[in-house]
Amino acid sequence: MTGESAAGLSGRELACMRGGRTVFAKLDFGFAPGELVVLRGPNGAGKSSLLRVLAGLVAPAEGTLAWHGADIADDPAGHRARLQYVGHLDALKANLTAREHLRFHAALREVGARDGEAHHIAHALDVFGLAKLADRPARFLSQGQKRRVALARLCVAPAALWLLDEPTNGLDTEGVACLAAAIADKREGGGIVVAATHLDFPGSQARTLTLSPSQ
């Protein structure tokens, strides 16, 4: 998959190594504003590794990763500020409520009262159907409800790029619908969403990037 325009997120000749093994190599792509890109492939094909490279958590072994044509290696802090990454783990504290988790995340992203922190948190809770559970400690939430709290962080702070690793894990049909609606809203606003998932989001028109295990 290649992109003709420099707009958005692009990779050229990307390669990733883990434990001395090549996970993927010579990977080219271009993800444009407003796109949903679904990563497909069997276990071990490198979907999670690619997301970590896109997030700047792992440096590519070879190749370049660019945002609107500018190499992200030249401004890694700026790249981190423009993205939200949700991995396999929900990373919730048992004694904190859903609202407190979102407030903490807002603080990490430097979203304060003057930035509409309370509005963003209320919106995030509403989008993921958590308003009635907002003040319940995480230890009393089901696995699917915890996943919703983790995903609700996406809506707390502005970000041009969402990177989602198996975001539907633990979600019921309603939870998947909530996530699909959030993704649709993000795309409408020109955001880019890259997700590793085995599901098709309701109503979405996604591009697919299929990875194959390296030999």
Given for the second form:
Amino acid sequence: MTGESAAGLSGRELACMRGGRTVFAKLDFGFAPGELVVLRGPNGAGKSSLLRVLAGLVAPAEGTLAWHGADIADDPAGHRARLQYVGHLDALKANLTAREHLRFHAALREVGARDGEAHHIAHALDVFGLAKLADRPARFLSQGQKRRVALARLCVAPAALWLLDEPTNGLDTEGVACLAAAIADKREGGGIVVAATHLDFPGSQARTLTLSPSQ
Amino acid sequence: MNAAFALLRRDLSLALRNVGETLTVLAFFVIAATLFPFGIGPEPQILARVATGIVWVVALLASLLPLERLFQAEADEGGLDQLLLAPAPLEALALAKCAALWIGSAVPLIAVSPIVAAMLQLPSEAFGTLLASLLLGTPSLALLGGIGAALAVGARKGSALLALIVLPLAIPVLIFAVAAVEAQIAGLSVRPHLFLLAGFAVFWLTVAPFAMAAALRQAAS
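Now that the form predicted alone has been shown, please provide the structure of the form predicted together with its partner chain.
So here's everything in the complex, that chain up top.
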């Protein structure tokens, strides 16, 4: 546990409180570029809370979180720009199609036509096997297909850090394979992927961080 | 700013596909205003005297209807996290949602207001001022409504809380909007009242983005 190692995402003595209760405390870690970190632990151990802390959505009650050695609290906007988060909810609008969701997400992540937005969207649809469903409103998609659209967002904008909360929920084996391929691709490019999941991704060498429920 | 415009465009296209919600607000506006002639009697002089106040109070109440879902829907679906994590300033994104709300619900309401005003026997020379007061006053309602909606995210009984936050703050807008129309009817200058309404709009435009962003960040953590 070398928290001060420069490269990647590191945490020192991290603690998180929710509703007056300590979810986890004194958590040290260092995630290096290219790593897949799988968060494990029983329900309530704080996997989702840790992901929200890593995303900067929740401030840690104690400790510091650093990117390449620089405290993220000093540059929250920079941290937001470098990460993509897929929560346990799909964040889909019933009346928008998959393509419209991805186009909006690209704009939200400030990926414009000049950055090859159309290419990124076509690629994302392709990676998650959504090409044929691209123009169907989300209300006509199955649970697993909706999850694929939520995950396809990851591929429309560049990010050095992916934070995935139960990404395989509702996915079939083919969907899991699509996600595994996307993760492998991201790691090859030096990205860090942190995922709370119960499944093993096929063919991936993952590091496991186990959280235990605190009293 | 691209992200804010994209959000505005997306919310407007959602409003177009969900015309039912806009129609509900319009129907509420028309029906609630129609109740007054039944309640206070059909005498034209009495109705003409209270017409502006009725149009404005009912418009204010109608503008509360879509507020509860403004940010709560995003929070329930998970979209709020995506907005919070966007590189763009949250203030601009929250403002974009208010702008979409105003265009999608206040503008149609302003468009039908002359019909309601005519039904309530408002003198026709006051229609222009009524429209001007609505055009200048409703942006304030959308903005302070946005603050209320952001504060109510995650609250049980959010709609009741919303009304408690928004209605008292809307009183100054109501006072000067009605005063503008009465001044027109009395043959006085309407400009001071309209300038004040524009001033309120500028004030809420300055305050609301920061208040909404702070409340939304709090709601997510």
